[in-house]
Amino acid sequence: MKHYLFVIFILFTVKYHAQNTTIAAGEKLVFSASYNMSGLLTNIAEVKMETSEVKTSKSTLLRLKCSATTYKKWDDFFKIRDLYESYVNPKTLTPYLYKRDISEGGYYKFMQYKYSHKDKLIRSLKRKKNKDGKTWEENKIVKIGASSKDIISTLYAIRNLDIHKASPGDQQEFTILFDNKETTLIVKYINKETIDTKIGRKACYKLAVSLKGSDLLKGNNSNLIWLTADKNKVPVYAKFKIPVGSGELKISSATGLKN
């Protein structure tokens, strides 16, 4: 269960090249997350993706917030209270600050990145709790590639890609930064497919994802995401398979869309 939310976010992650014409402040997407328990897909958590405007002394940023919370009836089994945030340039989605604050079944970790894009590095802060409840911190300076970004800023950037120009079978490698390490993600365009969702019947772009050199994502084309084939490119459905099981993510509602 420890990698459950990481896999969900990977399913929404690709590299970004375009100007932001899709994401605006005030958007809110709500999902139900299910996990295969004893052969049955069971809804265990709610995932929210929200955007808001944040003004600083020097500029106005866009706050990208992703949270995951188990439904109360599952809290005694495996309580999840996770929060991921990225503060980005609203025009380019270039991140300046990233925070990850997770609490999963007694496991706690806080991560923070402060970006220095000019120097191609981040200043990283890690905070964890030992088994005895004591907290310790670790500060690092980590060199990153020119295209490396945290998982949340790339999470939203996918929706600005010109996916309509892709042909079935096209694939490309992308770089994400997670726990101070760069990971290569392979994204393959499968086809267009129309599916039924809680927000209506939608024509979608169907993508398959995998991680190079990792067995976290299992199977060939077993980890998939469907994005609406319109100007908003809303993620409406995802399915994944990992070493400890499989699951799905289904959209419940979408409000405040830009287009």
Contents of the next structure:
Amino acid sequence: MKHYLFVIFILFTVKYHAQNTTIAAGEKLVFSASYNMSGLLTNIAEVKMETSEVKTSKSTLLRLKCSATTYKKWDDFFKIRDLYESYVNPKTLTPYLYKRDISEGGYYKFMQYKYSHKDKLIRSLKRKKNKDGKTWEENKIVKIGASSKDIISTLYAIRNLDIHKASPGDQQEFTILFDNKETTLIVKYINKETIDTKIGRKACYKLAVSLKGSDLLKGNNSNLIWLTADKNKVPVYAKFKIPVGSGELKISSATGLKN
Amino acid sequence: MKKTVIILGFISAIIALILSVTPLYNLTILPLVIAFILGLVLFFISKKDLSKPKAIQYIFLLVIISLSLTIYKNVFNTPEVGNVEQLEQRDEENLEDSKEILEDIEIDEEF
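Please supply the corresponding structure for the form predicted in complex with the partner chain (the preceding block corresponds to the form predicted alone).
Below: every chain and molecule of the assembly, starting with the one above.
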């Protein structure tokens, strides 16, 4: 009996943890991305994270949209117009459809994942442009794990974690699906820190992010995210190190927050 | 020695000036510092020689121009997003297309 009660308790807490308590439709976060150039940080792009409600005849979903746009002065050198979106269950943040539509300095790529959670697979569609400007498509069915999510819904899922219950050093793994491949993202809670941001002085949870077995985001606490230590867990500041340099992401404005 | 310093000084001062007028103006600092140091070296060399080469004035003039431009750009240039019409169009197209795809999907409360 005791064991059954324990299992019920665990299931209840798992279900409870999965509930979205952080993200609401109508939220808009604007960031400024800067890149380290000869020791000086230069603003290169504006990153927006927006949420909105999408209604179909059968259900209502939450659209999580992230876009990156280079500033005008960089457009002649390297124009970036990236669009990432994920359509998720508003209650659990489980993704149903993911789209990545990127245009980076003449390079164009479109990726779409249509999730089938019951069968644990995704129907992926890749669209690319040839050198002569013609587009070609590739359809694939990819088997995924039960908890695999795209990068956008994972980003929002991190915000939905119960960090206040974690102690420094605790970490959680997320399985990310990127370019039809699964990768493990490790999120480690470091400590609480108060930092100055454009939206005021905020007490924040400092998290370290790393990709397992990848050179892109190495795991020596060099990629950090600061989330406000309140119910909204707004990402206000991020520091990243990639093989070709380092950069920062600073919040410019935050509107439409849930709490 | 003197000739080398003049040539290197001019090259770095010109690089600094070129960089200061481009969006890469943050990179101006390095050639600017080099040009300034070489200008000073040239100044001391010519002091010893008791000669007054015009090159010093030109190098310092270029350094001052590029430094002013860099400072001006750093203070007054607010980053501005370029044309996003195409992105907005792609955004709308994607949304409409997604709505069509999502019509077949029924949210399963188990997931």
